[in-house]
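Next up is one chain by itself, shown in structure tokens, the form predicted alone.
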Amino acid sequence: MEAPFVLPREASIEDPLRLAVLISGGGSGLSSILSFQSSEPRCHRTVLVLADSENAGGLEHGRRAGITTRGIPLLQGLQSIERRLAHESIILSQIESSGAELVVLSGYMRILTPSFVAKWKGRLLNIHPSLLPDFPGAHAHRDVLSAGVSTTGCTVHLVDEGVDTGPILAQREVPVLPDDDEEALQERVKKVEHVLYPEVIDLLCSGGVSLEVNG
């Protein structure tokens, strides 16, 4: 039986929820979250930034903000599943040591194992660059353009044991323009992501999300 969803506690400005943000690349989404948190008092604060590479450019955003920041590459010399589990064990240890209460995936390109998800289910958040359930997976923009649809967007959802299949918390539409290529579409969707994601994090941390989900 799959683990149930357990939402984070209702936080306040006086007692903000502690966030761990996981990234893989340049960290533009992380930057938007940190900017949102620093613009005025919020009911959440980022206490940890982790990347799946020591060379991820986005780590610099965490360092500049004075946040505990670390790149954790995959361990070599192990079989595939053993390597994934060993990698996640290090990540879990870092998250638990930080006291984080919500794990925010922001451009994190690794699929988490069911055992990881089970520990954080309901407190594990992701943003995906399409209007789920349409176009899940790692190549959403390519798939959107191949399908010839006129509208795409982004989706904030809780993570479950599947791939981009968890409960949807919010979506926002973005038009697909006739001359779009993957890069142009990605940049336009990102601008919307950078507004939507911090807003939904704020809503979730303040107790504004409720789920009728059975585990």
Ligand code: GAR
Second form
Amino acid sequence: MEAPFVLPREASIEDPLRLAVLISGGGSGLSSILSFQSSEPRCHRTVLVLADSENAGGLEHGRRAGITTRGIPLLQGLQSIERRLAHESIILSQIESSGAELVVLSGYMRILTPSFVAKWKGRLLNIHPSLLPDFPGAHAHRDVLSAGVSTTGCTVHLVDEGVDTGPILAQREVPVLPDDDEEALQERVKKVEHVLYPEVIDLLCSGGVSLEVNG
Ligand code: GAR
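Given the form predicted alone above, produce the structure of the same protein in the form predicted in complex with glycinamide ribonucleotide (GAR).
Once more the chain from above appears, this time first in line as the rest of the complex follows.
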């Protein structure tokens, strides 16, 4: 039987929800979350930033904000499944010891195992750069361009055991323009993501999300 979704507690400005943000790359999404949190009192704050590499450019955003920030590379010398599990168990223990109450995937390009998901289900959020269920996977913009569609967008969803599946909390459309290449499209979608993700995090943390997916 699959684990149920357990949403985070309803937080307040006086008692904000503690967030762990996981990234893999430049972290422009992380930066937008941190700006949102520092611009005025919010019902959430970031207590931990993790990346799956020590070279992820986005780690700098966490460090500059004075947040506990770590790049955790995959261990060498293990077979692929053991390597993945060992890495994930370090990530998990860092999250647990930080006291985080919500895990926010922001451009984190690793697929989490069902056992990780089960522990955080309902408190594990992702943003994906397409209108799911269309164009899941690691190459959404490339796939959008090869399909020739005229509209794409971004989706914020709770993570379940699948890949880019799980209850959708919000979506925003973005036009695909005739001369777009992957980079141009990615930049246009990111601008919208940077507004949408902080808003949905805010809604979730303030108790504004309810789910009927548990039956
Ligand atoms: C974002 O567009 C995010 O939606 C995407 O990676 C980018 C991260 O950018 N995530 C995925 O593709 C997850 N499958 P950033 O590092 O500049 O925040």
